[in-house]
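Taking the form predicted on its own, here's one chain by itself in structure tokens.
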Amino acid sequence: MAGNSNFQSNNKVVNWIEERMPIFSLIDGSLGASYPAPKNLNYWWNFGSLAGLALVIQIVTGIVLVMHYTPNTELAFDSVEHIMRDVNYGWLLRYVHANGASMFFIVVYIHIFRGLYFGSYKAPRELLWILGVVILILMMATAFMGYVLPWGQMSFWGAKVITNLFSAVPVVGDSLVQWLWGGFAVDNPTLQRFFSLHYLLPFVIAGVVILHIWALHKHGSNNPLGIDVKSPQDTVGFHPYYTAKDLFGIGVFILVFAYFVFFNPNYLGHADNYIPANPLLTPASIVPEWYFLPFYAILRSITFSISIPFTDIVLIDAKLLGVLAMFGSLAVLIALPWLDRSPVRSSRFRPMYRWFFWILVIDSFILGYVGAQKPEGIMPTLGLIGTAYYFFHFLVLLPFIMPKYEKDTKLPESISNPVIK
């Protein structure tokens, strides 16, 4: 779907480079006037480019912060304070990096839900979707390891609690935890390993993003109608139409980003992380970053074991079952292209799916709220109901109930007809 570029330039230097390495025609064919994009893309399609911008911001600020950070349990907390107080504009770099992680997740989550709503995971874009989920998983690993680096109270105890989950894995669980820790406790080897991986993984994400864009350009972007491009009249050149649209979206994004950086930089963080790590003092409540809360709620909601009826033989204990549910919530996203068997992509023509999509959105917010609360009162029950619906939506509703009862509305003949109308 990527355009066959007819790039030409009057600049001799550009032509000299193009003859030896056709990079300008590649850019023109992928992002320029030669790249045909559906003419009906709306602002929900801005979030892909915003995610790319957020990744660049994280990589650039991270490289500069590393110049002043010391990955040692005795010095890490003080080195972060040094960045904040002594390094020129260090406070700005750190606030941009810390809040940039939240902005990155906000953009990616909206990008994912847009894909769910308009069926962007369906054939022939299955691999494009899977690569997107892989990016999300890599983001989560990178963010978790980065949260440990300031070596505050929440950093230390968050690392201890989350890494301990792997002890639930049969046979190799304890060895796996010791490998992650680099010893028998969360200590200096743990911090150094997490620092090394936190620095490496963003570049791995960048590599997967390139594959993601490559897969996107093979069959082109999906569109709000969810129908294929059928003629040149259904498309417009990416530049200048969508570059202008993306620039407007970037402007709005930067305004929101700037509010958090300059006016409310610690709103999305936790106050306990401004207390140096103390292995002898457990915080009153150990809560992960907000973007992990729905998955944390799924993990915590499983308080029962699976046993053989009328015996004391436990097949899967509650801890392992919770870990399986948490990772399973990501696995169902990978399998989604094959779970949803409807031939119609866009929920605009799937009235029943549209209702359940919004129930899923509400369910995700409920799980996020439950994950932020203490596991007492009604919260465990609410978390279990939210978890049950999440898996019901993907494993029962889409593959079995929808194909039987859903009545799709008629699709338009082409992209151009509704746009012109």
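For the two forms, the rigid core is made up of the largest set of C-alpha atoms that agree within 1.5 Å on superposition. Residue numbers count along the first chain shown, from 1. Because the structure is a prediction, the values reported are computed rather than measured. Compared with the form predicted together with the partner chain:
Remark: with the core as the superposition reference, the CA shift of Lys404 between these two forms stays below 2 Å.
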Contents of the next structure:
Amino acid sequence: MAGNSNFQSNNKVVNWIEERMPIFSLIDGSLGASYPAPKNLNYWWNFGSLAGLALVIQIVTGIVLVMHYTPNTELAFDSVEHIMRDVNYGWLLRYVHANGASMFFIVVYIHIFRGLYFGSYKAPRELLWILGVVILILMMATAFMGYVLPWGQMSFWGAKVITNLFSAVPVVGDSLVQWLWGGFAVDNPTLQRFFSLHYLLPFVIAGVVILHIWALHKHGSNNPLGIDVKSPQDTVGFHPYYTAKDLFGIGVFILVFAYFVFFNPNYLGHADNYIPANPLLTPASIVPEWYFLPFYAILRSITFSISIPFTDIVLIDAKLLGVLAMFGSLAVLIALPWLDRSPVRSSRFRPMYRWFFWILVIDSFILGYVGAQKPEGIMPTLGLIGTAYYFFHFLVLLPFIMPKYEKDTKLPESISNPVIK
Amino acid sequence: MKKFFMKTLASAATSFAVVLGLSVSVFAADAEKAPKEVNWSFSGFFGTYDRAALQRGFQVYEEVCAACHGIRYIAFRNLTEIGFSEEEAKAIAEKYETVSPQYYWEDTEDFDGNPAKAKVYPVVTAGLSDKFPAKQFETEAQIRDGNGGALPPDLSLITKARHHGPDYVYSLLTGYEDAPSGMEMVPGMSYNPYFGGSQIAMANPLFEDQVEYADGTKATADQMAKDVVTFLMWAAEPKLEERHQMGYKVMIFMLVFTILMYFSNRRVWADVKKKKD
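Okay, that is the form predicted on its own; can I get the form predicted together with the partner chain now?
Entire complex below, previous chain first.
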């Protein structure tokens, strides 16, 4: 990162520091004019910096909220209302933090689908991609535990449903769940450990983000053509070209963000979470936040067990299978760089893959829709088909079917000469 | 480039809309009758609370709802935010008794008959800094006992704790009907199609001229329902006006910022784009 910087300064103080700790050349080489970026990046490449901004917003608002929040089952709900009513700008902090989680996920999901479309996970960026999936998993854990903290009805019952998943683990399942709870029910020890971890994990995410950016800077950004940078003509300095472009993206992002915070702050949340947690009263339907809905649909889609035919011996019961499918849906993303055999990165030159990409996008929306509905009527079948297609895409289509039928396409000569000969 | 950007924006907007549509459907799961839609003073970008409706709504709350329902997150001092003067708010507070947070020690005896001290929280007249006292002198069991087994919920957050909050509460208050013939009602329950299960323990609470409005407004059941919902929306979301006001300042600022960034970005890229052509 710092190695490619030709940073120079006339300022004596700057030079004194740079001589002892080359932080200025590090910044210059990472975000400055000395970091070459492909000159053809489109607006889909804005979402990386937006994700970084969303993380910073969550950490800053979260730290201030903690100054007023009380992680105790008797006091948590009241302390949130205290923030909303009595703390100066407390309502702003909480609405930014609550909607910020949704904004973070929107941005990250777009960032991920951009990577899928343009083949950003392919060599030499496999580790970069895997670190990204690790960030996603950490985000999901953090968001889940954060949602428990206000100790409303959906907090409590969401925590109960999700922690109960671990009881599906053979043999040690029940012990594992008790260990997670810190007792025999979701109660004060659960809330306090979730609070502790909800504070810790964002900093772990920040650490992995640094690794993610480090890995990115080794080979630089992929680009819409998916071909390697061949000469300096193909690139521009990150600053001012992409700093300017990212600032515009940030403006649009904050406009959308501000609409929700100021004019529709509870739209993405669930009304039941304004009812204090009641362990004796189950809500009519337990629905996770929108960003978990596709995964929730995969979890619930498996309603059959795998057993040895003609016997009563159950090898994997439905609950465990559902849990495995849910975690498997993330695991296939980790394996993706090796499941997709095509050496061509960008979908622009993979007409067949492009179709399947969009079908996968639609499939994800269908799963999200199913996850929001009660498991009645056509929904379980739709969820099962959606889940089956998701795994078919990654485990059959990409590694086995596409290589047989996909024709070689010609790639452009270079980014600065994007003509296919 | 421009074309692609527009295309990009359009598809981003579409996917966003789908995500939103999705979360709407999350809320539409229950089987009870969809609430009536009311055009509230506080809805929309420029929504503010109708001050007169707030005060009338408080009167309805105090004279009708408060018999069973608390608003435990509201302090008497908060009443100055809906147009009461400090003296008026104080006078309202003094009608209530509350348990003092300050205790004193009283001489008593322990189990062995030895002299001991006991902490006593006296019941005192409420003041501006006190919250509306919940039914704290009764236990949940006592409350349920007095209400046919039902527990009247605290109303501080009711308009946010139900789907379509204000519309729902209004529809519920004005939605009492005779039970359809053939429907077997549990004794003591009332028929209300807006309530999940259609049988509600709360009897129809609002009748014409039940309260006498100081401002001369005719106290129809519909008028009282609208007023009390406005008051309860304020109780749940007291910072709504502050939020809207800050909101359009932020939106205008960010709009100008974003337009400037758009043009500065184009300017920065001008030389690169020119070379390309």
